[in-house]
Every structure is written in structure tokens, then in C-alpha cells.
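First, one chain by itself: the form predicted alone, in C-alpha cells.
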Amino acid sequence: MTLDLQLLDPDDERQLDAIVALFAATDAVDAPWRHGATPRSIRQEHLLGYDGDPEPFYLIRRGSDLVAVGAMALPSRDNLDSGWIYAAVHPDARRQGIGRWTYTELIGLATDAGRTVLGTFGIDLPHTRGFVDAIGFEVRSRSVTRRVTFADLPAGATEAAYAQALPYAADYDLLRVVGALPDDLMAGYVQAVAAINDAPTDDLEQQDEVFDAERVRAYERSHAVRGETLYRVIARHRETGEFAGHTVVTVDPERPTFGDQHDTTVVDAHRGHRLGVLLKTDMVRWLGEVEPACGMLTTSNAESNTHMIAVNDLLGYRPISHGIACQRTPSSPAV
């Protein structure tokens, strides 16, 4: 029996549906740790992507049989070269070629509109290694997942870790911002948001991403529509007013009992004064004010990112999935 791609519907409620269901059996194989997807989160992933770029879904069915997922990132501001792609393919059709004639498929989309530089990532799991190696992608970087369980952490841990910081970065406040960030702060915000370009890329065929104030607006929206609130921590300069670093989390109302970190980032002229600790200890301490049912975080860093590591083993964090970053590039063989 044939295959057939389709595209997302992405008001089709039935569809959504099958994509939560296939994405929870291939997690309670490959990552049961994942809190997994909602038909909301896809929905806006779809049209928003993470910062407003679409990132399309598309189903692929035998018969009336969904029996992968696929999906694909076109970068629309830098990299525009380059392209994601990723498929998630039922545990009850693996080893089929379903996975083979997915990618085929996904890569003669992302070629079509002119993307050369072709990224893919997953589970760093032996059969993930090997499929990746089989349609011609190389690991090009390996991150680390970590997860903090507040309750599991000593009496008093966070309070802690925030008081020993505090005397070096006595020459910065730290700022708190619900929502969308207000206008008058977002000249200087957007310079703490763009040195994420300094974390570690390993051998990824990447340029630096271009952050503006739009950039800023379409993530907020992204994330807005998804029905997540947005809780930012920011150091600022007391002196200058220059904006240090900031430091990002996202929950979800409808799923309040663990929280997302997103970017925690400090420029570079004000690296040295336990910037990282202070904004991610102070996130903590905030979230226990306002998200009482939040019990947990997790964020994934390149296992290369030992300075934000080394924060984050001192704040509890704990390794729960390792992963991979793959690119293939035109002199790759062809799948």
C-alpha cells in the first residue's frame, strides 16, 4: 500500500488529534520524560512556529493509517539557506521505510524552496544514530536535556545560590516582565536577546540569527496564541541602563504543574559577574510566587555549553535525555 503526505488542516480538530496520539507513543518509546503536545501547542506551532515563522506539520498515512509525522522550519530572517526537518515515525511501522520515504519527501520540499543547507535532530538513541548516518545527515552537535524537580532540591537551595550571587552583581537590578515586554524597554532588551548568538554551535553550518523588535513581538505572539504566559527576569546596568541579560520561561495555564526555559543569555561586556545564577535563581524564586503549581523545569544546552551547564548542575538540573543536531549539505550523498 502507498504512502501519502498531506498537509496540516490546521482547523481540523481530528487531525490534530492524531498528531498528539502519534507524538505520546513515539515519546513513551523514545522520551517518556516529555510532557507532550496538545493540539493547541501544534495548532500555533503550524502557523507561528516559535517566533513566527510557520513550522508546518504533515501527516503520512497508509491507507487510513497515520503512521508518521513530519515537519519542516524555513528560517525567514537569517540562515536562508537552511532548512529543519524532523519525522516522527509510530513505533508499530518502524523499520519499514517509512522514516526513508519521509525524509525523501520533506527534503524535496525544503529543496523546492531553495534550501541547501539541511538540518534534523532527535533522541541521541543508537537507532536515531543510525538512520540519520543511512539518509546521509552527519551530527554535527550533541546537547544535554536537563530537568529541576523543586521539590527534590535541599530546604532553602535557590535562596541560597541567589544570596551568593548577589554581592557580584551588585552594580545590576533585575527587572520582571509578564507578557509583552513595554515599549520603552525594547531598544536595549533586544541587544540581551541577541547574545545567543554566542552559545556554542559546535560544527553546525549556522550564521548568526538577526533579533529585532519585530522578532521580539512575533515570539511574544507565538506564544501568547498558544495560551502560554511569559515570565522574563532581565539584568540591567545600573550606571549605563545597558541591558546585561535576560532569562525566559514559558507555562502553560492548562498544564500550571511545570514551566519551559527558554533563552537565559548574558552579553559579553558583563560576563563575570554571576549574571546566569542570579537571573535563573531569581526566575525560581519569582515562579514560586505567581506559579505555585509549578513543580519543575527543563532546558536543553549543547553538551559544549559548559559555562551554562555548570550554572545549572549549581541550581539542581539534573541530565534526563541527550540529543543530536544533524545537517546534510550539497556535496552530502543524495538519500
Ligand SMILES: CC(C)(COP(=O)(O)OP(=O)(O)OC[C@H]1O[C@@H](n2cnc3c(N)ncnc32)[C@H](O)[C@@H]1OP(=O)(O)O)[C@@H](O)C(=O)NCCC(=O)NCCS
Given for the second form:
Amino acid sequence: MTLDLQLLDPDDERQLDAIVALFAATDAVDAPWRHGATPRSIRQEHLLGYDGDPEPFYLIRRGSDLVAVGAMALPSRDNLDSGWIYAAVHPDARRQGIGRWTYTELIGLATDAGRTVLGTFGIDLPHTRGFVDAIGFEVRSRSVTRRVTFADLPAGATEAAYAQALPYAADYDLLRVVGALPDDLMAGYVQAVAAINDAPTDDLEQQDEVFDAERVRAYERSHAVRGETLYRVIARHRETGEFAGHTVVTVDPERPTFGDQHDTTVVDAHRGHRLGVLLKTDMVRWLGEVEPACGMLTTSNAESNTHMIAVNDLLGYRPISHGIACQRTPSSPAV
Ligand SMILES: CC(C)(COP(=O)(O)OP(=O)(O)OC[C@H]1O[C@@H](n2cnc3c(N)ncnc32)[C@H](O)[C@@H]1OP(=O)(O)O)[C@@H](O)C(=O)NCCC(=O)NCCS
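Starting from the form predicted alone, produce the coordinates for the form predicted in complex with the ligand.
Below is the entire complex, every chain and molecule, led by the chain shown above.
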């Protein structure tokens, strides 16, 4: 078997379409609940990733057939010893050694870039577990993906949860911000973003992430390039002006029937005021006004993140899938 690995050319529409088609084929088997990639989302992730660091895609071909897609992320602001790699093999081409070959190539690229702590992730399915075991990665964290479908909620449920939380948060104001954050809010806001470092990472070897204004702007740019609208609800302590927490949802105007829940944080000193519930319910109320077609939100957390999951349960989120995050580190047993 001769396989060939090629870095995506982000200006080549045929390559972008081919990657979208391969992910659609793998999702049909492994994760039919996913909304799927678009050429634009692939291009944007390749160039700018989640918040500015490129997350390059690779096409793996056997002859003229695209049999797998690889991806890699090498953080540039923190975790400089880490690299995250991923591959999806077309369902018709599985169990032929293509996954192993692709991971060997990607591990080589990440290692050449000086990364020694290598991670990968996938849906928690028997073949994913069998595969990570075979290529020497250990499962170090388990995640759960949940979805809320607004039409399934009892009438008035979100308003009721919001109203119940409100008296506990009497010392806080909520700010709603669409798109780029005004400059004068940035310094305080970065503290609320950085509170994501308190979210559990289980047994993953991972250092705290470094956040600053540049990173927040890179995140905004990255999602603007993707064409997504960014909705933020921010909680501010009235007396001190401190930013106590935030929640972020993106909606793609080309696919307005669903949104993606990004980070939600409440800063340590401001916990215990039902701000998690208040922020997330206010987001849903707001989306109802400005994105009336948006019928569902999807979110993922570590399974050990009991506080966030309790909030999500209250909002009517129900589990749809479980994931695993795995690592191969210098301390891992030899394969
Ligand atoms: C996981 C995935 C990449 C494996 O790709 P693949 O090309 O089928 O894997 P390989 O043929 O290289 O398998 C290598 C080894 O992994 C293990 N493995 C692979 N598929 C397995 C399965 N269905 N059940 C048990 N073990 C399996 C075996 O040990 C296998 O070696 P063997 O065939 O000699 O026994 C593929 O199933 C896939 O694309 N899944 C969806 C995307 C995904 O989850 N990617 C991230 C994975 S961490």
C-alpha cells in the first residue's frame, strides 16, 4: 500500500470539498449528531484554528482516492511541549493500517517541531479505544457532549430558571455583546476568560493556558473569518466593576438553526451566586430575540466538571455522546 500525505492548500476548493465529504462520511458512522464541517470552517481552522494558532489539515491519499484526513495543533502561547493530532479514516478504508500510518506521520511532524507531549481525541467508541491503545496513547480524560433542543423544553422553562437565579445575583449586571468586545472592556474581561483554567483536565498533562487581549482578539478574528456571529453575555459585579464571568455562543448565519456553546466561566471569587445559570439562561433568552431560527445548542465538558454539567442539566441539556482525550507522554509506558 502506498499512501501519500499532503498539506491542505486552503485556496484549493476541491481539496476543501473533499475534506468536508470525508468528514461527512465518518460522521455518518461515528457521530451522526454532528452538524458537519463546511469548506469555510475547514479553511478557517487550517489558517487560524480556534484562536489564532493554525490547525493544519492533511490529505491522505491512496492513488487518487482520499482515504483519510489528518489534523494537527501546536499551541504557541503555552503548553509549548504539547501537540494535538487527529485523523479520520474513511469508513470504507478502515482496518487497513491507514490510521496507524497517518498517526506515525503526524507524530513525526509534531516530534520534529519539538513536541514531546502528544495528544489525540475521539468519540468514545470501541474502535477508537482499540486504536488509541494500539498506537500507544492512554485515555486521560472523558468528556460528554450535550445538546438542548428548545422545542423539547416545557413552555417557560428558561424564563423560570432565569427568574429563580436572579435574586441570588442581585449584585451583578449582565452585559450582552455581539462581535468584537469594546476596547474599554478588554482588561477586565481577560480575567473572566482565564478562569477557564479552573475547569478540570483530569489526568491530562496540561499547563494553564495563557490569556491576554491579543488572544481574545485572535479568537474574535478567527470566528469572524469563519463568518460566525459571536454572542457574549458577561456578568459584572456592580460595586467593584469586576468581571465575574461570561458565556459565549456562536451562530453561523449560513446555518442559523443551531448554535455552538463555547466557554462559560465564573471567576472563583464570584461563585455561589447562580451566575452560571443566569449567564446561560440569559443567552438563551437573547438568542430567542436575535436568532429566532436557532433551535438548539451543543456543548462539551469534561465528565468530571460536575458544576457545569449541573447547570446544563437545569437548562435541559441531555447527553448525546461521550469523548476521550488521550496522551502519549515521555512518562507513558513504551508500546
Ligand atoms: C480510529 C481510526 C482512525 C482507526 O483507523 P484505521 O485505519 O481503521 O486503523 P488501523 O487499521 O491503522 O488500525 C491500527 C490498530 O488499531 C486497532 N483498531 C483499529 N480499529 C479497531 C477496531 N474496530 N476494533 C479494535 N481495534 C481496532 C487495532 O489494533 C489495529 O491493528 P490491527 O488491525 O493490526 O489489529 C478510525 O476508526 C476512524 O477514523 N475513526 C473516527 C475518527 C476518530 O475517532 N479519530 C481519532 C482516533 S483517536
